[in-house]
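Presented below, as structure tokens, is a lone chain in the form predicted alone.
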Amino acid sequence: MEREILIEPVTRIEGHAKITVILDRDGNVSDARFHVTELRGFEKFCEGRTLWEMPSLTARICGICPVSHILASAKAGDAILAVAIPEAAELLRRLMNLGQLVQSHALSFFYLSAPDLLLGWDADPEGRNVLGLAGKEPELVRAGIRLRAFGQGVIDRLGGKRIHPAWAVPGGVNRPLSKDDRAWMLENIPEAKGTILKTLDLFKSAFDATARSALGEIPTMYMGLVGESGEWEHYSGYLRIVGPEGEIVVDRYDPAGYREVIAEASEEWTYLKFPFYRPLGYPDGVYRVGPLGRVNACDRFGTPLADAELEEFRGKTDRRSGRTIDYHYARLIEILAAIERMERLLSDERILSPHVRAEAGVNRTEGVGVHEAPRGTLFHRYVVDENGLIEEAEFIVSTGHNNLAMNATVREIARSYISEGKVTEGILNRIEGGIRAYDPCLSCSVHAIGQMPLRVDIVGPDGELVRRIVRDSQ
């Protein structure tokens, strides 16, 4: 008999999605799918707009990671203008991107996932949220809020506002850093650093190797940008892809040529495309990006505290980690690395230079902008006419790269916990927790609109709906 259970309010992910779990005749899981059910179509909206509008325009794709689109768009513009931007402009763009990493990772961990990790997967859903966590761990939540506010403050002081700052432009940025704003950032770094070190200690003490297997483990490749000597990179550098054991698959690859190694597939049951590693084909060419992708791809961070944490992280496994929950571990290490990098940038006197923009006209008709957004590698590609009007725009965003892996994670968790068609609230939350670990931003990935409920359909072997569970995000 068909049964519908409505659970309100909805879950903690950004966007609109559902999950279908398909059962065999014994009531066990034969397959599971993560469906993204929204579409906006920014790639088409951009056609006919000018190159110089693109950073501000594409920032409107998302209110969570506008900085990521602003910077990738500006870099695509640099390529079309064929200019080398001023030193200070690159330093400032790097600084803003690090601020974005801090604020976005803090939001993901402290607001969205820490309630599950620290209150328990089976905790009462009415209290399994940031307010419930504040009742149990008030100092941690307060510190997490202040950490995110620090990252937002960096963005605000550079760009003039925290969301959608019209600041990075083709050729550089539109205003320099003031001494007062640099002083504010330097004054707040010690508190931010102390918060993330304490949080890392808490995470490591709460999650041993067994606990870190709670959301399953899948073998995939991993992709991220790295620097000249293989160090962690977030703004420029080369594409690197490594295998499950850390073996190099692609190295020192110019990201502007990404279409030679990355292709996209589509399925009729979701609006989110499936990027894959072209030489292995679809779906075998699955790889992951984001915190776990970057940490697995790089050789080191290049900053002392983060390198010490990376050594400890890798000491817990004899290969690259494929555990889904380690997205959170890697996310915390990246916050630490970002703060260390910010401190280093702010100590460089060149960052105060007033020369922050190179002027030029259209010198090429195609440009690619690539950098690391909090959720992973972000690609903007534009084709323009001689007047700089957009003829074609292509975005491959971080959440899209992870689509194959997110589906594999949903299957792994469903098969581990669902038996004879029985689904408890705690099992549902684990499935959601697997998705939240990737910190998906579906507004970016499919250019979608509105709130993001999550629906789970349990479907029998003959296609009949056995059970439906609907949840709204809070």
Contents of the next structure:
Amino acid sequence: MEREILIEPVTRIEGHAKITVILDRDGNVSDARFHVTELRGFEKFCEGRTLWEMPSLTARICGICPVSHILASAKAGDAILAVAIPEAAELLRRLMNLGQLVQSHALSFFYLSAPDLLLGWDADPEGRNVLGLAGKEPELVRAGIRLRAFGQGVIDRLGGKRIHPAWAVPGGVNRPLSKDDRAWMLENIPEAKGTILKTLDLFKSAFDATARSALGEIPTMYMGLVGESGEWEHYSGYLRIVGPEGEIVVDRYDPAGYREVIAEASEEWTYLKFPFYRPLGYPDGVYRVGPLGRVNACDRFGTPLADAELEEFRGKTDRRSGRTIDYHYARLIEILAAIERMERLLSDERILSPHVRAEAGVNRTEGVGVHEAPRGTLFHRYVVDENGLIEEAEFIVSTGHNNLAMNATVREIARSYISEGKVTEGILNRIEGGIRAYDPCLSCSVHAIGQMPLRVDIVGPDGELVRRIVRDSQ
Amino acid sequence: MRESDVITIKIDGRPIATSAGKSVLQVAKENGIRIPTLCHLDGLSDVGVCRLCLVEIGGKLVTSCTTPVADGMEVRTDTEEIRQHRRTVLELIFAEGNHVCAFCPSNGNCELQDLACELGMEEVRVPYSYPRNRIDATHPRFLIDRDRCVLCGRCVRVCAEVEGAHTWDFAERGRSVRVITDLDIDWGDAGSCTDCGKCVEVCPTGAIIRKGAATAEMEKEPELVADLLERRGDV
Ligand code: SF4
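Alright, leaving the form predicted alone aside, put up the form predicted in complex with the partner chain.
Below, the chain from earlier opens the complete complex, with every other chain and molecule after it.
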């Protein structure tokens, strides 16, 4: 008899989702699905609004990474105004994006995932959270909290408001950087760098190559933006896709033309769409984005400390790591790279220029804004009328790109940890851990109304519910 | 009684000597007594449409902006009943439009928002009507978003009384009332509009704004009207 296992809710991920494990007649996993059950409809209710409201309007898609939507939206706006934004505006937007990357990655690692990684998936669930971790590793937790606060401080000082800064606008940004704020950022960089270097060491000593297989390994393609010479990029540049062996699949591709490369499929059992690599079709065109996607896509970081880490991470081969746990590893390396880049940006005197905004009217009726959000490549595409009112809006959000891969990961973990229908709490946590590695931010990735917490259902081959595992979210 | 005749009224029990011909609101203002307003603007005629300046005179609620002072009048501006009514009026105004301050260009500089804070409006108890409006962004420099229009008519009055263009007016009745440009054509096509921007400055909310203003960027100068009139010697 086939049975289905359902984990609900997946704690410590943002938003709501549900997992179904389908068992075959022997009680082994035949399939697993990660459902997103929240529908949001942002694309629809942007219609008729003005281009200039879009950064703040779309910022509301997500409370965790509003900055990412603000920046993608402002970039789509630049494209519609058809302006080159002032140099300082670009430097400042880059700085904010890096601040966002640091704070979001730090949240994901220290608050959401480190309890599993450092206390173990099978540790008592009562203490397997950031407070439990604080009891065991107070230094680490304190430093992690301060690291996140640093990223937020950068956003705060640039945007004037931490959660939804109305700061980046079509044409640039609306406030230059003050000398005092720059000084504050520079002063805090050494501590942030020290924290991430220590954390990387701790991670590497806790997880050798074998331990890093715990959440499975799936060979996929990887996508991310890269710069002129193939270096890691987060704000502009070209779209690159590499294969599992590091072979180039797509390179030097103008991200504004993403619709040629990426198409979206949908399934009736989830609201989250499935973007796929168009030439390979659905569901074969699986690629991954986010920390592992970017780190695997680039040739180098272009900053010394991060490059040393990348060399160690990659070893001597071109082969790209497909281990799901390596999302965490890549996330930590990216924090380091971001801090190095911030230091470089802040040392550039041009960043203090008061010229931060180009004024223009609507010069084109379509614009695409693309950049790397913490969780992966984010696309905003708008079609406007000649007065700048939105006629059509499309978002491809980071978590969506990873949808196919997250399903594959859940399936793989379920297969190796559930057999003959036997399930234990620790195994369920590994499935959750597999999803958490992607740091999915479900509130932005779905087009939906209403909420349903995530749970795991076990269903049999005939569709009957065998067991439902539900836990309260923490 | 001539306009210059000194009369005595009481506001909230306080005796005040003033002259006939003024409105209750004006006298209260001159004496530092705060009465909330929305449709009133110094320099424009008073129409009493927003109902926020309600006060109690002789057991009746009246709009202070349109009620002239009279000798011996006793006015109460701040009873629990008045506060309740003002809050309800404000809630109705919010429920009639689509106000999402989070991405509104006037966020942080909005008279309606300020009133909600001042009057302690914590919720809207009537159902929202969610009207379907279309933004008119056809004017090269300004736009009107009727989702945020409170029908105060300041744009209508400033345009007719100060600019002399009379581009704006009201159309329809009851719940369908809305402000229009010329004979209900797109603002960009309204030949009477002189592009002076006074309506932008006097609009108390994010309804009439400068094109290109992003969230929280719209700051207005409604005092401009009184200043202009004073400079023209036209008070
Ligand atoms: S007009 Fe005022 S109250 Fe209405 S949405 Fe804008 S800020 Fe809020």
